[in-house]
Every structure is written in C-alpha cells, then in structure tokens.
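Below, in structure tokens: the form predicted on its own, a single chain.
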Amino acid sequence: MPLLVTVLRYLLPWQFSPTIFITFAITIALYVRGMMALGRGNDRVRFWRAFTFFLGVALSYAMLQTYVDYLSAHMFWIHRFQHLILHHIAPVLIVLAESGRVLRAGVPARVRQMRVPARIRSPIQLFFRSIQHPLMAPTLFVGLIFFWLTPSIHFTAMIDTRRYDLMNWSMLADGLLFWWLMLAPRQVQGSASVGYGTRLVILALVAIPQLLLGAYITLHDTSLYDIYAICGRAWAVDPLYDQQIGGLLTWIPAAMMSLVGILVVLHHILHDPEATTPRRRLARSVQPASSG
C-alpha cells in the first residue's frame, strides 16, 4: 500500500488541467479510431509506429500532468529535462510514427467534408506557411529556447501560471511543427515540403546555438535562475550543481537530437522515391556517355 500511494503521488497531476486532459484524450481517441478505420481498409498501422506514437503522447502528458510538472518548477535540471521531452524527444517520436494519416482517418467523415470559408482558411494557411518557412522554423525553434531561458523572462514564467502554461505549450507545439518539417517524408507535406538537403543544413545549424547556450549555462560560475531559490528546491542540491546539470541537458542532447534528425533525413534520401528518382535518371543519362 505505501508503494501504491507513492506511485500515485508521482502519477497524479500537481495542478489538474481539464484543457490538457481533454486535448490528449481527443488525440488518443482519434488515433485509435483512425487505426480501426485503416485496418478495415487493409492498411494496418504497424505496431512500432503505434507504439512510438503512444510513447510520445504518454511522455508529453507525463511532463505536463504528473508530479514531474511540480518538480520542474522547483528544480532547474528537471525543468530542462521537461523541455527536452516536450521540445525534442516526444515530438520526434510522434512525427516518426507518421501519425498524421492515422489521425486524419480518425476524424469523422462529416468533419473532413466540412468546407471552411476562404476568409478563415486563407489566414490560417498563410500563418502556417510563414512559421514553417525554412528560415522562420529554425529561428523560432532556437529562439523559443533562448527566450524562455532569459533569466528575467524565466523568472516571470515560473511565478505566473498563465505564462508557465504558455511556455510549456509553446515548446510542445513548436517541437511538433519543427520536427514534422524536418523528419516527415516530402510526399506527406504537400506545399510545406522542404528539400532534404536544406533539412540537413538546418539540423546542423540549429545545434550550434543550443550547444553554446548549454555551455554558457553549465560553465557559468554564478546562479542565473534565482527563482528556484525563492520557490525552494525540491531536493537539497547546490544551486550551481543544479544549474550545471540543467546546462548539460541543454548542451549535449542538442547535438544528439540533430544527429538523430540527420540520420532520419539520410534514410529518406535513400528510400524516398522523389529523392532517388532524379539520381537514377541522372545515372541513366550519364551511363551511355561513359560507356562510349
């Protein structure tokens, strides 16, 4: 019984949010419904894709609606771990699951067939294309990390519930948008598609400022984030040690996640018909000349 109480303590939310619960519940319901619909059409979702999707969703929910959320407000390194999951790992898992087609299949036919007026659809499309531009997307991706880690902004976000929620939601939403742009196959992206070569450059470039920021936080000899001393740390840890671990979580995983992204893009280049066809055509055109 004491063990069960301890487990429930860590699984139950610190501050229950109906918005988060309903959002995740609808997402899971649509995915399950989509799996069933695709299965009836002999287009079964592979086990590893479903597992990857549910793992990404579960990790996101855990960061937002379990005791981890409380710890992240009282330990800097837990906060950095929380954003590592929300901004990097969970979105990568969800995107690699190719969840878009499953979620679309789960949407009721009446909703899919609804026609959105042009006055509403056009601004949304313009906004989406703007934030998914090859220059804007990486700028926003890195910029949000720097923005929320600016000591004065970080201080206010940690003491204001609305700003705190905005910080976490913005990291998750931006992570999903950025990694979808980087990792999804071109044929599923439509007009938002970005060339694989451009993706490789972006993934390499976004790692650099994150590495520098992580190194700055880790090697700084004074405490940058006094809010954790004011609110009280969850555990008796030296402030600089707490900051150093958080800095390392900002420093090292940045390069690791960019490397993972680069490997996925290279896989697309080797297996995506749109990427391999031009090379094959070039090879066929060059072969006669070389043989002659």
The other form holds:
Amino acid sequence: MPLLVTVLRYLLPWQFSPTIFITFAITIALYVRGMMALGRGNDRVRFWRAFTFFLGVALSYAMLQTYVDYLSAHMFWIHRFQHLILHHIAPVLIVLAESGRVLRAGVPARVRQMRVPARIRSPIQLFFRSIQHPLMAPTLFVGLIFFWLTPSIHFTAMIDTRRYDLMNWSMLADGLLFWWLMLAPRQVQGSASVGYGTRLVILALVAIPQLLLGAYITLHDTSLYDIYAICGRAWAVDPLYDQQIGGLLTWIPAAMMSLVGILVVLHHILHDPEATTPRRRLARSVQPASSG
Amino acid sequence: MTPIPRGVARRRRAALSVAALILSAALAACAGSGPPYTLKNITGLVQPLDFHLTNQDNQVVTAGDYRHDLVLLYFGYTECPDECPTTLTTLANALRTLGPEASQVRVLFVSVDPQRDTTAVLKHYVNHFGPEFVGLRPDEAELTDLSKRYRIAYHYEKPDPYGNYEVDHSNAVFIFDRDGRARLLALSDNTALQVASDLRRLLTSG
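Next up, the form predicted in complex with its partner chain in place of the form predicted on its own?
Starting with the chain above, the whole complex follows.
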C-alpha cells in the first residue's frame, strides 16, 4: 500500500490541468483512430512509427503532468531537462512518427469534409506561413529559449502559474512547428516546403546561439536565476552546481539535436527522388527529374 | 468668421473627449505607480491570500480573518538554526520602525515541519518576536496545497542519530495588501528599514 501511494505521488499531476489532459486525450484518440483507419495494407502505420509517436507523447505528458512538473519548478537543471524534452526531443519523436498522416486519417470524415470559410482560413494560413518562414522559424525557435531564460522573465514565469503554463505550451508548440519544418519530407509539407539545403543551414545555425547561451550559463560564476533560492529547491544542492548542470543541458544536447536533425535531412536527400528537384517545378507538380 | 459645420463640430467634440479620456487614464496610471518599491514587486503574479489553518491557540483561522491587515506570509520551522530567526528578527525590527502602524500588520509564520511544531511550540516561538506574529500549523494536505498555491518547496533532510533533522525551505516573505492581493516579496538581503518603508507605502496607498 505505501508503495502504491509513493508511485501515485510521482505519477499523478502536481497541478492538474484540464487543458493538457483534454489536448493529449484527443491527440491520442485521433492517432489510434488513424491507425485503425489506415488498416493493415500498404498504408499501415509501421510499429516503429507508432512506438515513436507514443514515446514522444508520453514524454511530453510526463514533463507537464507528473511530479517532474514540481521538480522543474524547483530545480534549474530539471527545468532545463524538461525544456530539452518539450522543445527538442519529444517534438522530433512525434514528427518522425509521420503523425500528420495518421492524425489526419483519424479525424472523423464529417469533420474532415467541413468547409472552413476563407475569411477564417486565410488569416490562419497567413499566420502559419509567416511563423513557418525559413527566416522566422529558426528565429522563433532560438528566440523563445533566450526569452524564457532572461533572468527577470524567468523569475515571473516561475512564480506565476499562468506564465509558467504559457512557457511550457510555447516550448512544446514551437518545438513541433520547428522540427516538422526541418524533418518532415518535402512531399508531406506541400506548398510550405523548405528545401533540404536550406534546412541543413538552419539546423547548423540554430545550434550556435544555443551553444553560446549554454556555455554562458555553465561558466557564469554567480547565480543567474534567484527564483530557486527564493522559493526553495526541491532538495539541497549547491546553487552553482545546479546552474552548471542546467547550462550543460542547454549547451550539449541542444547541439546534438541539430546533428540528429542534419542526419535525418541527409537521409531524406539520399532516399527522396524529389530531393534535388527545384522548388518551382515541384510547385507546378511537373514530373520529378529522373536524374536524382 | 465662418460658422463651423455641425458635422465637423460633433467630430471635434468626439475627438476632444477621447483625448481627455486618454489623458485622464494616463494620469491615473501615473498616480498609481510612483517610484518603484525596494522589495520585489509581485503584483498580479502571485495568487491572492487564501488558507485554512490552525493557529497557535488551536483555533481554525482563514485568510478572511486577516482582511484589513497587511499580511506577511512566511514559511519556516521553529528548530530552524539560522534563516528563520534572522528573517523573523528583520521583520520584527521593521515593525518596531513602523511604530503604532504595526498594529495593522500581521506576520503569519506557517510551519513546514508540523510534526515537531505543535501549536504550543509555535506559540512559545512566535511570542519571542512580538504581538503581530501568528504561528500557523498546517496538516500535511494543507501544507501541500499552500506549496502549490505559492509555488514554494520544502524538503526534509535525513535525521541524525538523535532524530534531529533540518528542513530546506523557501526564504521569501510574501506580502499581501489589505484586500488580500499579493504585492511584494521580501528577500533575505532586504533590511528592516527597506521592509518598513515599503510596508508604510502599502498602508497609506490603501
């Protein structure tokens, strides 16, 4: 019995959020429906794709709605770990799982056939096209990391529940948008597609500010984020040690994820017959050049 | 002089009243702010005062009992070796600086170690610091609720062979105005004079 209580203490939400619960429940339901709709034929969802999807979803849920949530509000390095999962690792897993195709197949036919009026659809499309612009997306990706790690902003985000939720949502949402733009095959991206060469450049460039910021935090010899001393740490630890581990998590795995991204893009280039087709011709849906 | 057409006059009057409205809003905003507080301003960031706890006289008290007082909320424990006595002494000195106005201030000392801090222990402890100090003893669930509400952490260290243990906890003093809204955060490096002058400002601003 005490074991069960301990396990539940770690697995149940520290602060239950109906928004997170409903969003995750709908996403999982759509994916499972999609898997069933795609059946066992050629279109079937491969085991590894489904596994990757559920792993990514479970990891992000664990970061937001288990005891990790408490720990990350009271230990800087766990907060950095939480954001590494929310902004880098979980989105990469979810994007690699072909989630778009499966989720779309899971949407009930009636909803899929609904016609959204242009005056609602076009502003949304314009919004997404602007934040998914090849200049805007990496700026947003790096900018959010710097924004929430600005000491004065970090303080308010950690003490105000609403800002804290906004911070975590913004990281997960931006992670999904950015990694989809970087890692999804061009055929899947349609008109919003970014060339593979451009992606390699973006992935290499976004690593640099993350390296610099991580190094700055790791090597800083005074405490940058006083909120953890003010509101108490989850357990007793030297504040600078906490900051150094947090800095290293911002520094090394972040750059590593750019490398993973570059490998995925190289894989696309080698295996995708359309990879070297100029964008104009793709848009006009001319037959891809056979030269490869 | 040619008379102004009625339509133009009406439009001018409308523009003038909009300008007046903006100006008065700007003035009101300025009157409300003044120079910044010395303590950390947390207005609008932290949830209002709300609790349901047992006080040092074994009576159940709620936030409503402290409406019309400035409330200083601090989490600690009576066997705390250094931090809690230092903070509480600073607060006591700040209240002494305030003079008679201190009667409108209450310091609520919430124990993060209810196991050892019985109400009798708490009563003996807070009496050292002055009549404005109140000891509050939560049960485990109440303490968890408070730590979620005010986003504070506490952690029990391993007991020594004699069963004595230390508790790591937050060192901030949350300050609430007379309407129960969170306004300021006093930190360990703030002096009694700084606390006193900001408390006086909160008392006069209503």
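Positions refer to the first chain, counted from 1. Keep in mind that what you see is a predicted model, and the values were worked out from it rather than measured. Just so we're on the same page, rigid core means the largest C-alpha set that superposes within 1.5 Å between forms.
Trainee: When you overlay the rigid core, is the Cα of G41 off by 2 Å or more between these two forms?
Mentor: G41: C-alpha displaced by 2 Å or more between these two forms.
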